[in-house]
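Here we start with a single chain on its own, the form predicted on its own, put down as structure tokens.
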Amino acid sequence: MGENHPIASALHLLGDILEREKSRSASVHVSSESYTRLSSLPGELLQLNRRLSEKEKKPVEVEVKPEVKVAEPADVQPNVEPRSSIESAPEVGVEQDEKWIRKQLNEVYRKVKGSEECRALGTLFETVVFAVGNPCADLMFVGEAPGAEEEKQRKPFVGPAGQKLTQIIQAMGLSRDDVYISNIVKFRPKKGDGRFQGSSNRKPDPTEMAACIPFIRREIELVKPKVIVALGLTAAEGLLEIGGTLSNLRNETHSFDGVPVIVTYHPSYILRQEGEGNPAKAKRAKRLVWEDILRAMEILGMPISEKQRGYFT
């Protein structure tokens, strides 16, 4: 569902409205009835396209006849990969050791650099920006896509959102060679068809994000975190394949494939209200975080000091 689809253009519009009706009055009035559904609505649509995903891939049946060979082994185009095996497990005996991990990120890699179906969507840029960090890390980050510098220099988080990341996990103790960092997107999203798209950025849509998340389930299967921290409530909508408010998502711990997912604001949220000069609002954001943060090292057993309990209170 790239930006051209009817529902994607229709949310876009509505978009568009309440930001002109912000523009001309200090708020929108919204009723309670209309906020609950358009804050479930992007999880329904979420689930909705992976129905229907499964439901076109689902193999046709086909009879063989006895008179038909069927290919050996060395009959199969060498170039030629099930994409179930971007899910495969390992092979049993075989030992899991960093070496081993990396060589099948390296694997999920190129799996999405010949990904048909991404291209297919024609709303993605074409530069892979897959995943940096420790390959047998603890704590995973998964944002939503890469914007502008991180396309530039094919890594996640590397743009001023990802250097405020960067002091998130100083401030835990931690170093980006400590954490595993992903999107769930591996490519840029456009606008429009991106000819006049600049350094802009926009979040992925659910099919864009439906398209990728095989590869992230992939990356999870093989850092296995111990805990995962979503960033922004795309992520946290694209990962868990829910809707609702991010204040909601952060009351709670979520998990994917048995790992715990923590839901906080994308460090974006932070930026935002830096920007806006006004200091108790900036330092009451950045506290919304911290407390998501402080829940995560509890999970991982971290030591927590009495100062990094006290920041930004």
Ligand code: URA
Second form
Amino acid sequence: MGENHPIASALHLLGDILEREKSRSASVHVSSESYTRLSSLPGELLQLNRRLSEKEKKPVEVEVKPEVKVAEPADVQPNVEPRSSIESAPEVGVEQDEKWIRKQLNEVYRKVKGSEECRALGTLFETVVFAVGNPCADLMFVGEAPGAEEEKQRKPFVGPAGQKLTQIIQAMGLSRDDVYISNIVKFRPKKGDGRFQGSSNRKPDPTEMAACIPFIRREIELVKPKVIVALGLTAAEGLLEIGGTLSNLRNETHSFDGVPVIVTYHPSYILRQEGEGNPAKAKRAKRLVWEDILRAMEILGMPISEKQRGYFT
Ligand code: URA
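The block above covers the form predicted on its own; next, return the form predicted together with the named molecule.
So here's everything in the complex, that chain up top.
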């Protein structure tokens, strides 16, 4: 505990008060109530100190980042004000940056919406599904393309695979608002002309991913994550422009414009394994994904408990 630590300062102050009282009279009167309080102080201080040092250990940036939603197509508000607690600290540069990043992301959203290249393909639906989460996040998840549920809600990863992703994020000790979630392709891919597609989905093809890659590149440039997790082989291929099998790609940390990229199985892979009614296989799939997530947490310098290390073993 350094001398500037709040507990040390409080103890110094208490010492000064007692010294002053003692210099006035031979003894210092302490009421029975104060005596009881002072007797329990060491235990309370220990607890407080533990709480404070726990706080210091946490990855501050992830913890304190304000929960700001990134441009959501239905209600893009380039000038949405930050939350009031942030407004009251105008001299701090962080929220200025955040406001600027949000504005730039809205600009990317507008470019996606007006993309002639994507429209000319004729293979994608019209609705833009952009990104959600924290525009200053250290951790970015990148999927392949939205499905029916995502298109309906105009938000990425909100269908069944999205719910799995949410569980993964929560297992890390974070919430969806702490991270940035996006896709390479910003429109749901059509099957045929899309007229009889119903709720079925398909993966984007390399041409569709190539048309959308400038958007995700710009998002990465703006958000500046410390690590990207590519969800599934298609996302990894689109982002990294490499081929291979997922089991090979997940063995190393890749790089996208200098940002470390971890490749892991798509959450829908876990869903498929769970659906097969083989609990051992489902647990194995979860463990593989979890091992990749632990590597991302290590890159971020996040604290990892023993319990977390042992998930799905
Ligand atoms: N799969 C993806 O890759 N992205 C989504 O948004 C949903 C499912």
